[in-house]
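Here you get one chain, nothing else, as structure tokens; it is the form predicted on its own.
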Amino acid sequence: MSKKKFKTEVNQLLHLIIHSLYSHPEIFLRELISNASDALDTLKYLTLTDDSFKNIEFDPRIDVTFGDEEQRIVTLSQTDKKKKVITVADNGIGMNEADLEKNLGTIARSGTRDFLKSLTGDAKKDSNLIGQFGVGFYSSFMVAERVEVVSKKAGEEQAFKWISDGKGNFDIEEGVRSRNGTTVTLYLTESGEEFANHFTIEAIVKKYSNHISFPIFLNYYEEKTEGAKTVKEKKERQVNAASAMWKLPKSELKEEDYNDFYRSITHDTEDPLHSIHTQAEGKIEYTTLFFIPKKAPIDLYWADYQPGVKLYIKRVFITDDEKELLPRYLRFIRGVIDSEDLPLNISREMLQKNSILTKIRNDSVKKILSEVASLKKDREQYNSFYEEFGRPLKEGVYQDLNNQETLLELLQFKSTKSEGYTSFSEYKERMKKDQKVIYYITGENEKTLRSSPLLEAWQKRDIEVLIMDDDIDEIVIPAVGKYKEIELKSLNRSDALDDMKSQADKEQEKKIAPLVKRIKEILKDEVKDVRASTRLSDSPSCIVADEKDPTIQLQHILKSMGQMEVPEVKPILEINPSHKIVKKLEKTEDKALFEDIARLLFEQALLMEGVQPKDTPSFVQRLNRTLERSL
């Protein structure tokens, strides 16, 4: 026997799983059945594509057995007599000793440490986490005080047994199994015994695993009376539909069927927001069944996110780890692609370059975006979708030029003229007759933007401005440039009002030029330029970016993305010639006071943009000196 310890992080995760992570203990059975299905999928694929496996008998099935020790098919040790147990067995690919240690001694391949850090707040109650982090097997310890796994790998002679109580150690020893496959035995805790009856097990299987494509048999014993004796008769019956549900005609399927299948492949406890079922015939034959979840997966913004689409060829599972099946920005989509035309032994390299799969991908993207657009018929539903997945759609606008126009129609923003969200098309309908530009303002949060001095000129002219408070807007919208030939112009830039300048504005600029020159001399190391502003009415100053320079917000984004070499680009300070402070400053002969006020005009403009002055102590001292003079 080989005794091994779980890694420290695994111990922490096991404790979380058992005591606080999942609020639905029944999912342990869903996870064990899903693992068994994966093992059968793997062996099915190998028997069709690998000569060394073609002689292996393949009659796939999953068996769930429950009861007391003496009622079970799998023999237990004498010390566990009458302990309530459940077994889940398959005749799939199986595991050898190395596989058992690798697969059952390590948790969360996407990074256990990151996983543990992510478990905060409501996430600890989200049972959807199991499927995303590869920890499904360990959900067994929610209902079992000990778990045994006996497995024999296809093509090998020796079976092995893995044993653990989930408290820090596991043992691996030689075992006995007549054929390839895996049997998982759960020795139930007192609270876990509620699952040891065929009504409960059948209900769980139908709820989560009805469309697993292999038959699931329930094995149990029924007592019956024969004369004066009571005897136990073994019962066996299939309890799932075991169909490739996506291949069934849509006319034969109900919403409940789609919801059940979605839950079986995603491990989500909620129904999907929307399902998209396509069966294409012609030169290329394929079936796709896609789902839009109600909630974004926790790894949506991780570099190593888990793809949500499974690829089948003629109903044979090929992969669920191919990120090229759909564009990255649609990584929240869950579902199945099944092709009739691809070869079963296609390699990953061939997949990425295959013209058939490219055609399926392109058609699927158009269909998905069309269905997303249809959600707008129910604005409340679409807003709910957009809260979860609006940001990935913006990524698509930047990445997918072929579908950019369609994606632009799906985007929504807050606005100075409407409650809730509005779209580009809705803004266009409300534009003034002589207005030729769609205006927007970007920044860190909606509240700050709505009080920004940059809005004053547009508010005065009663012109609508889109409020863009998502940092990705700083990258996406300038790259787009136009919506249906209408220019998109940022208020954060110096040229935003160029098309609105009057002759009076130009004369005001000339009049205040001497003051601008004095301020520029003081701030020459901190600003790119100082200008008289035509956009301000109530505020004395603001900062903007030069037409071709990155805004302050964009500089912050690039630095947060690890672009540490981003050169600092100085902003432009605009001052309001009509403001009382500026008019009094123009007449000030006290050089020290003039410098303090000039710097405060710049620093308060920075603060309004959410930027802290570089030298906070000096800023406070200047502010105190100015307050003292005013009293």
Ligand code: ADP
Given for the second form:
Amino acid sequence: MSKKKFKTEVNQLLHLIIHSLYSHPEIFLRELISNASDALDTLKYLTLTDDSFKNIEFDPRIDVTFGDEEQRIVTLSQTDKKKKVITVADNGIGMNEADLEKNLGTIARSGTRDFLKSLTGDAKKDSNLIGQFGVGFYSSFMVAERVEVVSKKAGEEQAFKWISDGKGNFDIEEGVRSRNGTTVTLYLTESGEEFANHFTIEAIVKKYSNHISFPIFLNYYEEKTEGAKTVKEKKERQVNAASAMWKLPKSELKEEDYNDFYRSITHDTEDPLHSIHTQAEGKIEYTTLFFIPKKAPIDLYWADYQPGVKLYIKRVFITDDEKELLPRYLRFIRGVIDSEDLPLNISREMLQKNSILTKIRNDSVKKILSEVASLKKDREQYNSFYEEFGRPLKEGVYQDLNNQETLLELLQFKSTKSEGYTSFSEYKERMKKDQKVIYYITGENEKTLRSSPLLEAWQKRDIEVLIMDDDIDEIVIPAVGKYKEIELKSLNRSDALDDMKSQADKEQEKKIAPLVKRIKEILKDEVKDVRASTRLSDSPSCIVADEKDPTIQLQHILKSMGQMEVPEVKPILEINPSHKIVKKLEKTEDKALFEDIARLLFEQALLMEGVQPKDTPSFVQRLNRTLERSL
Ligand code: ADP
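Same protein, different state: after the form predicted on its own, show the form predicted together with the ligand.
Zooming out: every chain and molecule, the one shown earlier first.
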């Protein structure tokens, strides 16, 4: 026997599972059945494509058995207490010693590892998060105090047994199993015992695993009276539908079937928001069944996100690890693609350039986007969808030029003129007769943006401005440039107002030129330019970016994305010639006071953009000097 330690992250995960109030302990069964089903999928594929597996008998099934008083109760030597057990067995690919150690002793995904590392001590809060991506095999320890896995790999002679109490260590020893496959035995905790009856197990299987495509049998004993005696009779009953449900005619399927299937292929405990079932016939034959979840999965923004679409060929599972089945921005979609035309033994490299798959992918994207658009009929529903998945759609606007127009129609933003979200087309409807441009303002949060001095000129002219407070807007919207031939213009840019300037504005600019020059001399190291502004009415100053320069926010995003060398781009300071402070400043003879105020005009404009002045102590001193003088 060899005693082994779990990798640190497994311990962390186990700790979370066991010590946080996990909201759905019953999902342990789904996770085990899902692993069994994967093991059967793998073997099925090999028996069809690999000669060395051709002779293996393949009669796939999953057996769930639970402890009956007589039959299954075992005595654990270490606790000397009778325990109820549940076992989940499959005759799939199985695991050898090395597989057991690797698969049940570590966590493969670096994203999960990083996520665990980032967790704080608040296990209750974190357990909600962790529930979203499923904890796989380790969820057994939510209901069991000891787990044994006996497994024999297809094509190999020796079986092995993995044993652990989920407390840091596991053992692997030689085991006995007559044929290939895996049996997982859970020695239930007191609270776990509630699962050891056929009503509960059957209900859980139906809820989470009804459409697993292999038969799941429930094994149990029933008491029967024979004359004066009661005897126990072994019962075996298939409890799932075991169909490739996406292949069934749509007319036979109910919403409940779709919901059940969704839960069986995801870690979600909720129903999906929307399902999209397509059975294409003709030149290329395929079936797709896609789901839009209600909530974004936790790994949506991880570098090693797991795509949620499984590829089948003629109902044989091929892969769930192919990131190109749908474009990256649609990575929140779950479901299956099943093709009738691809060869079973197609290689991964071939998959990526296969023209049939490309066609399926293109059709699927169009279909999904049109279904997303249809969600708009119920605006509230669409808004909640958008809260979760608006950001990936924006990535799509940037990445998927073929569907950019469609995607633009799906975007929505806050606005100075309407409550809640508004779309480009709604903005267009409201545009003034002579208005030629769609205006928007970008920044870190809605509240500061709504009170930004940059808005003043537009408010004065009663022109609507879209409020873009998502950092990705800053990258996507300038890249798009236009909506239906209408230019998209950012208020954060120095030229935003050019087409609205009047003759009087220009004259005023000229008049104030000497003051501008004086301020510029003081701030010459910090700003790119100082200009007179016609956009301001209530504020004395504001910050803008030069036409081609990245805005302050974009510089921040680039920095936070780890872009190492973000060139320091200086902003432009605009001052308001008609503001009282500026007018009085023009007349000031006191050089020191002039400098203080010039700097304060710059610093307050920075603050309004959510940027800290570089030298905060000096800023405060300046402010205090000025306050003192005004008293
Ligand atoms: P996941 O299923 O998400 O990969 P798990 O923790 O549930 O994570 O399982 C880890 C790995 O252990 C699986 O990826 C698989 O390789 C292996 N495994 C688990 N259960 C079985 C089984 N019944 N038969 C064969 N391999 C299994």
